[in-house]
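In structure tokens, the next block holds one chain alone, the form predicted on its own.
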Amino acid sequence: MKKDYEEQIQKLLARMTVEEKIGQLQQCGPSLVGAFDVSFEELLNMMFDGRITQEEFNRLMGTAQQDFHEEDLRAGKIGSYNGIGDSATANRLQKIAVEETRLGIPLLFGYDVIHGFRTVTPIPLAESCAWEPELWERTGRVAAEEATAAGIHMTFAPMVDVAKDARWGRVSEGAGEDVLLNGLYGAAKVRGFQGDDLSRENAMAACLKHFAAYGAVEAGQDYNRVDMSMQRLWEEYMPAYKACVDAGARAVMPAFNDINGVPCTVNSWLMRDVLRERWGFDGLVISDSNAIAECVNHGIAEDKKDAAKQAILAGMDMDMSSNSYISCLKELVESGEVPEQILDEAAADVLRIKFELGLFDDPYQTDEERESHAMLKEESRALAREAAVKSIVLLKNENKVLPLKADAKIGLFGSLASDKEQMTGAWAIGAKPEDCVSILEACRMRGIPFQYSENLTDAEKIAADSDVLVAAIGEMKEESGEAASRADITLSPEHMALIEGLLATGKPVVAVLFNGRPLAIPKLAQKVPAIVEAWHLGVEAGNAVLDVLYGDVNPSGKLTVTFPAAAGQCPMYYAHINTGRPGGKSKFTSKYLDAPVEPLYPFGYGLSYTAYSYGDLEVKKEDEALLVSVSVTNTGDRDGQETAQCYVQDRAAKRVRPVRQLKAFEKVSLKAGETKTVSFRIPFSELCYYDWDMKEVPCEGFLKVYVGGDCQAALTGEICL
């Protein structure tokens, strides 16, 4: 069938012009028009810069209709559509496409599909905490049967950035601070949105993103520079995004950032050396939103012209937004600046993407009834609240303050309890806030006995009328993702001072953490008996939440990123190297006077209402791989879920290597008192790495393995490979 759509393909490019070849390279969104004196991006920056309120922001835009550039459309000027999230509207815009421009070739249109459409599930960073690629699968398949309904046919996700600082606003969309995790987080993504058939109506192309090390941005600033040794590179990062390529993904995004001088928008070595030679990759190749023009703010191009054909020569398909191609390629292919034959095999990728996904033959794919119908199905609603409940990081549980008891009553306090719009986190953008269920009104519909505050109004008398207090606290929505790095990564003042209130009023205390990224909580984790770790959680967050709060869920969760004590620390991760005097009591080590050398919460920590203890551990080798084995056992009076976790660590290698590494792990399910045995296969060729060379070496010498519930695990062995 492969072989029909590239004969379809070169038919359909040798009636092309040059200017509807380009016109297929065009991806706009709709332009927003109304009763007001400057751009809607003015507009934005206008209200999120405090020139001009919330309130007179949603007044201006109640005025504003969208501009679809439908003559645009119509004169073959555009070959795809961001942003568009319902049928009708898809629907209208495509029969233009089909019936009234001279070729009739059917339109893409592709849309940030995170965390879920309607039905959103937790943001990735929660998501990840499950360590359960099946069920990142499953809510991926929601995802893309919603979504689809709508009208969409790519969701640009997963995001695969490994991210080890957590000031950088961004780790909310990605599986954190691990390579391998990331790999296996993007890889399901990747096979829920597309399913085993592209073609099928509710299948939805995956564009990987942001190729490469976007989560190495500098300080975690977004849009910062990335400079990094091919070694480091190579090991840390690229990984991720392969597993991705080799899972099928049809469409890649390259990142904002330069690498080592060169923004990854025009950068040939990566998108055609790495993507399409090394790793074989012949789908679609999208910038980032006006990636193109921005070439210019970084300095490697002296107009928008010069960004275009670098950037189309460096082999980026298709440009978002940006009007970078509309306005200069056909100068560029008429002068011989760019060779027609670039300009085809970019239009090639776009309308091979087009035929994958079964426009040619269906370009309306759905309706305003199937579409009502998808969303917020009861089965997918019940997904959300599994994924959410496995999201959940137990942080802390002094003297057993949790489970509570069935009839405890509950003084409830914080904004965050009650605002359900802030439950989706950020990249939501097809939530609505009534479709969410805060812990509020969870407590209303379970019958809960509770009295509410959002402040410390009347706290000394909800305290005495109450058995414990639950404070919801952490960070708006707005105060992650992008564009929302942090320098500082601590509990606001309010919000602090809502604990301290809480405290001195002597009844026990839970603090509910509502954010997108790690938070430095030092203060938090000495005084409070309690902490959960609730990230934002999707449309059932308030279930979820009172689920583990109640232990109807024993919790399972996992941190997949590391809690530093102070911001100071960042970036902070456990897969670091020691330098020749590692961080210690002495003084002359590598640590600061000011904190202190052991993060607050390791990666791989979660806590439960039971526990677990490892044994037996067995390490040996066959021809091929390293062979781990391990007895886990529960050793409480719950039943639960463990999540064994295998690490290694080469003690003398060519260059220096981290303290672990993580390379397997398996979740476990333990009645209480049950021991089972968990075994892992680590091929040796995952043990490998680059030299000063650049050239793959083989772990050779002795090999140290950790194996417990997190990464500082005491269980070691060692083999000589």
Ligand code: NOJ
Given for the second form:
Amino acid sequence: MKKDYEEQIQKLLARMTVEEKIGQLQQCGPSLVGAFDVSFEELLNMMFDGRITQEEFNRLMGTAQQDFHEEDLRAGKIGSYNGIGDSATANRLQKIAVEETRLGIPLLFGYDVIHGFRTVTPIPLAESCAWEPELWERTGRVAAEEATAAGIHMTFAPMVDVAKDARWGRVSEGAGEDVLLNGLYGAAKVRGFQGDDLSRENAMAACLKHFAAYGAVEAGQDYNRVDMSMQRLWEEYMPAYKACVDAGARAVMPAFNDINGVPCTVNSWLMRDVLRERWGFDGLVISDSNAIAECVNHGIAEDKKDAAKQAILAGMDMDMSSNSYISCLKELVESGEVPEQILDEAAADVLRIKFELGLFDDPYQTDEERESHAMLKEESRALAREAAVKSIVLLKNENKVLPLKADAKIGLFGSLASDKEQMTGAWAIGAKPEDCVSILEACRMRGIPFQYSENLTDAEKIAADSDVLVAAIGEMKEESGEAASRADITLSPEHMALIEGLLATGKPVVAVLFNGRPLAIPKLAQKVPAIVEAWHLGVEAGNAVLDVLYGDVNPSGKLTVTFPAAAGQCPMYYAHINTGRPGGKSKFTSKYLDAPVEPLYPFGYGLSYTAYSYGDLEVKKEDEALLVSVSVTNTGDRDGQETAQCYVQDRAAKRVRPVRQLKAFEKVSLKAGETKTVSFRIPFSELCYYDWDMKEVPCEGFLKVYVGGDCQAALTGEICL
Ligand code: NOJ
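Having looked at the form predicted on its own, could you now put up the form predicted together with 1-deoxynojirimycin (NOJ)?
All chains and molecules follow, beginning with the one already shown.
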């Protein structure tokens, strides 16, 4: 239901001065000011590099206050704020915009609502392991209900950066390494955030990011460069962004990185040719934080003014936090270097999203009353628990250690078992630690007989009294997310020592992993009988983990990222191309001397308390599509849910193709002993690829089809197209 506001936009533009138009392009955040005369960022740097102590930093922070740049706002120099997440502040600033600026244009409030607002749901990487678009949409809806009640109009999400390198900290913010899954995940979030009418008070505009290919930063190092062939870009990265644009995302954030040597921030091919012309996008394009000014560091702009000029000419509408537009655009327009028409187009994009959000009709879409009622509703918590349970992936379960018997006494270990704050994961802006349920608290609430220790103190005594030992290990939430890349993605020595100590007691050990990325855990996998991948699950983490440990719910999550067998294998991902010498036993093949060829746990993998078998694979074709069907049987004695996955491989093409690529999947519920037929219809258009000249060409000749419960699928078929 997209309405046309062009007439109103043009009328308003005609009344605006150049300064007022530029003001609409300015997004800023509150700055911290206090008894320090440097910026907050610099203060942080000073603490990190030891120029001031942590104590001195804390003392100075005690004097800090937020500066909302209200004089600039009154003067019509601010069109949007980032980082305000409470209705009282938002409405106070909105009132200034509406009542005290010359034209009364309302403000747009944006914030990073990445996985829930107050009801923190699992990090996107975790939630993607549910393989359930309908769930992704529902959690997106709850996030929008809460965030809009807190005054937020637009979220900088979804992030659909396909991420194949586990070292990258932002792996946690997307749906993993597969392009199809990222597209489906992102599109579901767009629908959830925006609903079907953006002007509703509980609809939040989606700003998809980071356009494009940010997930491919070299060596998984954040903010790094990206260098890839156009074929890879179009086949393995672009479709996910396109899926979100097609789902109606109203804003886009170009990435920090360059593409072919041109930073996305000033890349007119990306923002104009691809996004607007080819994909028909007519929403708002907003830079990443300070990215326009950083074009000087990239070495593509002489100075801030040059960066501002390049960015706006390339199609960047709004400047997040770098003050480049506000300080340089006027001069650029007056000198004719930036035609006023270009400025008008950018301002029109800002006004359009404000009209669409209904802000001109009702600039105050919430108040403290609505805000206080919207948060952490019972049904929202229930959904957070459902999402958390579905995100958990059972990686190992030897000797059926799990599920635990209802009366099993557990010895609980590790600080992550009791640390409520750690349950949220990265980017949890509306989170309150007291809202989160840790494993320890969940045990108490269930009345489970347990004893707890953070470390190995009393381990022997506790073990003697327990049937099973549960160790919560992994990563702290600060170890994933933005600016949190890791060169070594193994477990810390402390966590491994805890595991060794517990194993020495002779009692069965269950490792519960809290982490924001795949970890390299070969030793853990070799030593402990059971591993539960819990990721960072949000407010209901502890309850969800116990639901799975005690078998109230049969785990059904499947990995959307490959778990390497050694950190040095990174980047390791399933949809790689074949070389002339695929890794194998003989020496002269593509592999490392000191690591296996195979991953530890493949993409798509995940165990359950029952077992499934696949059979009767049929592969046929009709005029426009490939038809695949398979029977899936629950061969165990528990009901469960299995995600059947269908992969293809173009055996000989005009260009080397991935060894397999996910093309379809379906999550089916199967009662113990039940068999169901699962059918996939894959249009030939989805099998196309790009040739040397970047022409889309059909897949022809022999196509291999793989179907099963992970990417090392059980069944193989072949068809000639
Ligand atoms: C930088 C991050 O790269 C981006 O994802 C985020 O939306 C902005 N900062 C705003 O917080």
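Quick caveat: nothing in here was measured; it's all calculated off a predicted structure. Numbering follows the first chain given and starts at 1. By rigid core we mean the largest C-alpha set that fits within 1.5 Å across both forms.
When the rigid core is held fixed, the Cα atom of Ile682 travels less than 2 angstroms between the two forms.
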